[in-house]
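So this first bit is one chain, no partners, the form predicted alone, shown in structure tokens.
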Amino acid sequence: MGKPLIAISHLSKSFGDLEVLKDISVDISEGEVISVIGPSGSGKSTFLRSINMLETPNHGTIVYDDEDITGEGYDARKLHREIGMVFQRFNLFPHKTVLQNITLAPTKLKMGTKKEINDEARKLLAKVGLESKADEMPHNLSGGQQQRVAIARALALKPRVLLFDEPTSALDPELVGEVLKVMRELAEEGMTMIVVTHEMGFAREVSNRVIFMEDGYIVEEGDPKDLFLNPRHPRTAEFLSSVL
């Protein structure tokens, strides 16, 4: 698939004496959709947060678009524009309208005139099926709607990569589908996505590759059909049998 957009080599991360990531190496190509699965506490979220330097690794390197982002002097602000993140708990600003939540960062970054930024935000709201909710406050929205606003907000910075940290795990089951639908559409449009998820259907049907993590290691990775139908590692098989 050519040169990787993100190349992660021998990444380790500890919090005090607790080693959370252990010698992680993986390449991610532009346009790939990668699902990261595994039991709670296996290091999945820390892995994701390290990719856009919300967590600083102790060892190893992350090269993004030919630049070592773990090196001294790299501009994290540039990185956060290009590698967006959608969190489990939405993280919307409660005292700002839906439209204001989406336009805040592009306005600060002077990404256009006020009209251009507002017009783009409304297009993004239409994209996630919420064009009528621009003037609502977040507390008036369902969890699924709030998460779709969070996706629109991440898209407003025109990122090359989107990271999703268990984006549906805080939602009532009947609201999960509306968020996964938006994510499927982004995948079909070619967005590079790394998704920590418990939604095995999404991982199997939408991903190009699935990574199974446990105890800070990548235990197994591969094509979704191969990994789900014929896992090579006994621990992967045991995990999948418990969740499918």
The other form holds:
Amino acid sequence: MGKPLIAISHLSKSFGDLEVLKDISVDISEGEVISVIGPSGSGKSTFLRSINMLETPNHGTIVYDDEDITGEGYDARKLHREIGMVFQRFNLFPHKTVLQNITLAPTKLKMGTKKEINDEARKLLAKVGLESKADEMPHNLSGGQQQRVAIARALALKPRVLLFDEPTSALDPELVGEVLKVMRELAEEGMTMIVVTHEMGFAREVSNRVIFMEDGYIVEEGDPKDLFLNPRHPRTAEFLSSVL
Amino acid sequence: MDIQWSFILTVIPTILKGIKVTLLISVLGIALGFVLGFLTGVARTGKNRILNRIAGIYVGIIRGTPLMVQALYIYFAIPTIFQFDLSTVAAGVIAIGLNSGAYISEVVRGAIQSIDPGQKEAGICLGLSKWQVATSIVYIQALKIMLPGLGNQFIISVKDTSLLTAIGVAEMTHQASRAVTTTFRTVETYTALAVVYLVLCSGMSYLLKKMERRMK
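Next up, the form predicted in complex with the partner chain in place of the form predicted alone?
Every chain and every other molecule in the complex is listed next, the one we just looked at coming first.
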């Protein structure tokens, strides 16, 4: 592995007196698929949201593609064009059609002609299996379909990294599979992905690395097979036995 | 007591002499109110503390004083303090504008704050600028939520113009009161006045409902 795409060192973040991230250091290389697991309140989401500056860390640095994004005067918009985000609650734009949800940002960012942007959006919809839903409003779609649209929307910027914040936690159990399938395909295509998840099957089978967080710390990280079979830390073992 | 119900019809044209003024002040006043309301409503959801504070003080003063006192102050006190002339109509427009602006400010603030913060985050994460996020994602959705409140304020302001009779604006209520001083027909005249307001406001209410439905 060469130079990391994202290098996080000694990151900490507090909300008031509550310290939610404590001295987090981790390197992420291009093409890696990382699952972040841990009990709720362990800081997983804050960690993920720090990577694209939705949360500003109190201490520590994040270097993305050789640039210190935590440095003063860094324009986070540049980062947002390269690091996409998929939210737990989809956050689709309810006043726009499915297709417009996908084309809004590429249009505003002048990424091509109207036709190019529309064609590309339809291609992305086909990729997530929803080409027939282009002109629907988001609220007419199931949760699983909405999340697939949200993934297509993030892909429309041709990101180098995709962040997923518990992408299946708000879904009915029978809809989880269709979203995980799309994520699995992205992983196979080589997309760099960081996924905060409770889906242990996905963490074990799809990711190359699993990070276990608790209480704001990275307790343990490693190859999913090792970590799931032989957790080194007693807290990891305890957590895994409670969720598996 | 001698009540001539047919006098209602006789007095209506007199009252309607004031409808132009009523409508003029309503429309200009509310236009001013929309501008003030949007600016201060947005300021109160924004991060700029000074603007936020100024907007808050404005809303507090207006909501804490009666419209009639505001009108008297604008027409009599302020021109005296600053030594200038102000027409009754201009004073009326300013009073309705300042007054409705404060309530519209609350409508605007409430609507913007009711939009899920996840919408803004989604926009930011797609590389949009703050302005693009605001205009094409947050405010456009908030506008839909504001509509009933804005319509409501519009009707309230039309009715509020009747208070401007206190500063001598020649609107409908003023015309009616003048008619009473010469005819002494209070029952007929004020019945007619009430009916005119009722028809005007019901008509507007109907139009606003239709507009709302179309926006959905």
